[in-house]
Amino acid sequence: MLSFAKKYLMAGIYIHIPFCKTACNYCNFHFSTSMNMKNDFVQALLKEIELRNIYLGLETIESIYFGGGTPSLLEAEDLKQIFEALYKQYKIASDAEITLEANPDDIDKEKLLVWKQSGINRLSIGTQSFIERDLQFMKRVHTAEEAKKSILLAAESGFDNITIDLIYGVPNQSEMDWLSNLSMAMDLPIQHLSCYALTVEEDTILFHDIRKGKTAAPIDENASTHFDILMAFAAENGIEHYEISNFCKPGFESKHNTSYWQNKAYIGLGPSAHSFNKISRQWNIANNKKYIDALNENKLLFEEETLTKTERLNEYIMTGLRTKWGIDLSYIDEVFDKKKELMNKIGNEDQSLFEWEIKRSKKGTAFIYKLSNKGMHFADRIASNLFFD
């Protein structure tokens, strides 16, 4: 049997770029709409890369992900400095997946050339919808036509690994609207699709607008129906559903996001970014000025949580059930010695109560437990039922 220690040696780097032109009404990520501190932030980021170069030990980096915020606001010189620092401090695989999130309105031929020359080989384009009414509701600054053109331009510029985001369950978004969104996406040269239900997070513009009666709240039943449409559409069009919210053409799973679900180590750089070294979690302070000021003094501002063995097992159950790979009983037996207990938990569950089932498929001599399409509607509840105390 292949040692799981070898299987999980690769690691990832996440870089949080905390700036946006405007605020989308649903977003609760850490960002600022002022660019005044951007140059100072980049210098602080370079310092953090240097100070935390031993966090991942000697593990090889298989993915780098620029998230935000809006990483497409970075200038060519910013990227040049960041990449130079990364390659100096970390061992990065020659075939590493390097993703940059970009808004459609930021994409032009010049920027695409800069990104490609810098080593970025995967683009995540924040489309959200191809319907103008949805975009206006979400307070997106790009149009549906700009979204289509940006994707086509990226493909013409040589990017052959493009993913887009779409949001469903938007108020007044009909079933036909959602199906139209999916059809338009598949007509474009993309290889990956991430789809998320619109959620109302506290302290977002959407949260306050709903409380004030300025806008309608999303309806859970509509989102559930849209999710069923999404899964059926993917199956009918040969698109692999490899994680609850993620779909791809064969061979185009996101290496970076998959590392989260497979409990690989990763380091998060930038304000609010999270890190995981398989033993503990860290999260940086979510304040641009404090982040910059601390690093100017060669200090790191973060909180840390050491995970118990039981907590690590529960996280594996929670993340594994979200994916096509499911939870591997060989891994649970080797690392946690809880195979029999987990099988008993699964066997004792009242499946009809939660309207879910677990599929079993042989993988060598092991069993992989997965959620059915029906079970994916209740993934969090199912996982919590299988947690250990």
The other form holds:
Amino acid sequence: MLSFAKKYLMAGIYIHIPFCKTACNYCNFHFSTSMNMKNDFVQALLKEIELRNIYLGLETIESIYFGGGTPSLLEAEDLKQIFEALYKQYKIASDAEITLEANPDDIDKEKLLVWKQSGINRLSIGTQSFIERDLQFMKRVHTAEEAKKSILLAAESGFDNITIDLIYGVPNQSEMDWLSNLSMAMDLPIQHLSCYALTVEEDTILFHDIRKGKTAAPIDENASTHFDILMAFAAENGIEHYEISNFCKPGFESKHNTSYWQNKAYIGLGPSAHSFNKISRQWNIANNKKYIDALNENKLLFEEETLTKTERLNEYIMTGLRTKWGIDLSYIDEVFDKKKELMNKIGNEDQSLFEWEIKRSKKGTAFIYKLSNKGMHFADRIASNLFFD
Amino acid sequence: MKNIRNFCIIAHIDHGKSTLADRLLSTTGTVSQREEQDQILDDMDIERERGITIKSHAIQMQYKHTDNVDYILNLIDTPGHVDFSYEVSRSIAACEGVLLIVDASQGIQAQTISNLYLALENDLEIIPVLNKIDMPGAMIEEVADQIIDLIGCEREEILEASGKTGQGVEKILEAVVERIPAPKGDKDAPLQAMIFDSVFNSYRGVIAYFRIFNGTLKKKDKVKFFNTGQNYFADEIGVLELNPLEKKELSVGDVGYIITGVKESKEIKVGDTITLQENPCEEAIKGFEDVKPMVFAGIYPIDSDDYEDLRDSIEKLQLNDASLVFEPETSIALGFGFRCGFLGMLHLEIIQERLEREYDLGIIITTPQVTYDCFTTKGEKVVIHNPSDLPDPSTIDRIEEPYIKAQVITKPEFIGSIMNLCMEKRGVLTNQVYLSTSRVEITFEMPMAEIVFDFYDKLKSISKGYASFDYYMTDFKAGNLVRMDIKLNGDNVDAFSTMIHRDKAYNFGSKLCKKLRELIPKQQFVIAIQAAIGMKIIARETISAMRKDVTAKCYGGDISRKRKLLEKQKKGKKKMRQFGKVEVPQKAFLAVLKLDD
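Alternate state requested, the form predicted in complex with the partner chain (shown: the form predicted alone):
Starting with the chain above, the whole complex follows.
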């Protein structure tokens, strides 16, 4: 394992912080609302940083991403220890993108200073909406005002790469509500925006509330209209739509997330985190106690799948279609030898779902298929149709 | 001959017939512990899984009775379901006695009664057995009273047993010897043997099971099958122990098998009489019928490239199952396929399951229907096995449909709702008899088409499972019948066409359209579903266009799960059939059977 893994560049590190103050109704990520095990978790994480180092060898880390859960719950001392361990075990590029997800209610001057000093240079602020009714529906703990203030404060503290999340297609969210959310975002000092359609995942509060009839279900038609508004708004405001749900000012694409869509390697630390080295994928157990216990015994507890060539091809199609970089036919030809077959499959689809682009470079001519704005609405179905058996 | 006992078992599904049979085999040492597995006689996977017997089986046991004499006991295991009632009747005709097994916690069911009547008509000695007496819910005395009422026996004649614990099994074997008469017949008379079943063996061809009533059969005899008129050589004869055991000669009372090199099951008819070419018997054994299928449906491959595979598979199934009939047919919607005839709905389900499981074929089955006789104004009769065979309505004088006599046994509290159901299904009540204070038998006449749909499911739900049902066909009667078509975006999908009584068409059409709206997934365009009689639209539903199909988040932890989900969707798509632009899933084709789910 070591020998071949070394050959592949391990581009990024994802660190999952599995704690939240309260549960948001739509969230199906792994987290606990009890902080009891936080200190034990940090110690286990330090151990995992050490144990997973074997995969990386001497490769350079280009991005680190603290996700969750709620990484802003980490204390200064926790972060200090984590970064010490990371710098000790890995070669981290001097210009590495280091992102931390933060909830507006956790953000204050003191914390921002700690984050800045520890090397964090990108903040992802979980805003979701600037409308109180939406925030209450989603069971968020902060207000719209708090969210605005926290973003301004972060910018004042010297953060010049800030992204926020917004959610559309929320029941009772009108087209005007959604547009006002986008305008508000534009007025704030942010460089990047992730916009997600509210999705009912199984085993969430939202799922159970809908089933019991306690709450309204999101309506596809509304989400679809909101998505069209979003794309038009982005185009008008010079914001780049570089992935189905991700938008940025030129040059501010998330390096870390982009590595997921461009078939780059990454390791995931913490319960439920996924690691990928282009050949196999591993995912840690999604249970804080079991994760901690295993690492106390110097063990990694994970499941693993080895991808077949077809599965790798299908993943390339699925993720590539979602981005502005699209599917590169010469890459398909070179790596998978399926250019003709894929062109035939695309030929059988409704052509208004696609756009294409020819890129000429010294290497030769690249032919790239991307989704049109219309196609973006049906990315899953199209990917599934283009899949190989 | 005086030491032979031939008997079969009558029982309702789940009343423990197969378990008790297993006990008889192990107690007599016919199977050793090593060979023992549940439901020895049910050797098809489907039989074991569903706990039903589809084919008849026979097995010979050696038993030393309390009088210290060795007896040969031939057990003929029979199917319990109404679809196979002809096979049951032939098995019963091959015996002198029957074990009537009744679950002590369930009581007598309709199926049991109709088979019991068959046994009584054949003058069989009946040994009633209360089974599952070890169950906590056993109502031994109450069910014993039901049995006494039904067959007029004495309380002490009813045996008590448990297939599970083995209690009472010795007593059953003793009763078989003591109460069931030895076979009668003339060893020196011309051979008369009745075929009660046949199986297909890929090395030996068709193996027929028979019972000798008169005469003697030797290996190498030249035999003649009376009803089909075919002549064969008796290549091999023998008896059926756990495995076939070859014999040189079999005589009156014996149950055995014969191999004649016949390669196709349909050449051998259950109920036919075997005799010798030299010195043949003068008449056949009574009761032979050429069984006709009662229910017809189209079977089509989902992938039209599988057509030849489907033909091969159906042909192979027919080798084993002579009651399956088929002929090629074409559907505008589904392409090339086969119109198949079945003995009933269970038979259809079994064939569908075997095609999918044993032959790994993706198939679509069109709406099952009964046979209709259509009479034209010119006086011609057209037999309708497929709604699209119906002549132009202006040339039709009348359409006749098959009627059945149905018996339901239930608790008195459910009579009202069952009678409502029966009226809803165009039935007419003809008789109502109390079998005991807690069990009543209702008899009614109704069109057979009504039970092809959801009758049985409805009966089960309104009676909370406390109703058993049995029927037999009586005659054909004229009805106000029409063909209802389904259109998707204006195009007729002939596979959805059904014959229906005009008064029920509106309700049925609107229900079917609603069901199809649920089952057909949203697509990128609007889909109109319409029900029509001729040119007249009688119901309509609309499926709105799908507006989005895209995952919001696709990060490191999502990719694998998402890929697997989309791969699964792709597989699901392969089970869809395309009509114009509209994709219709396989399960939609049987929607018509499950309108009230």
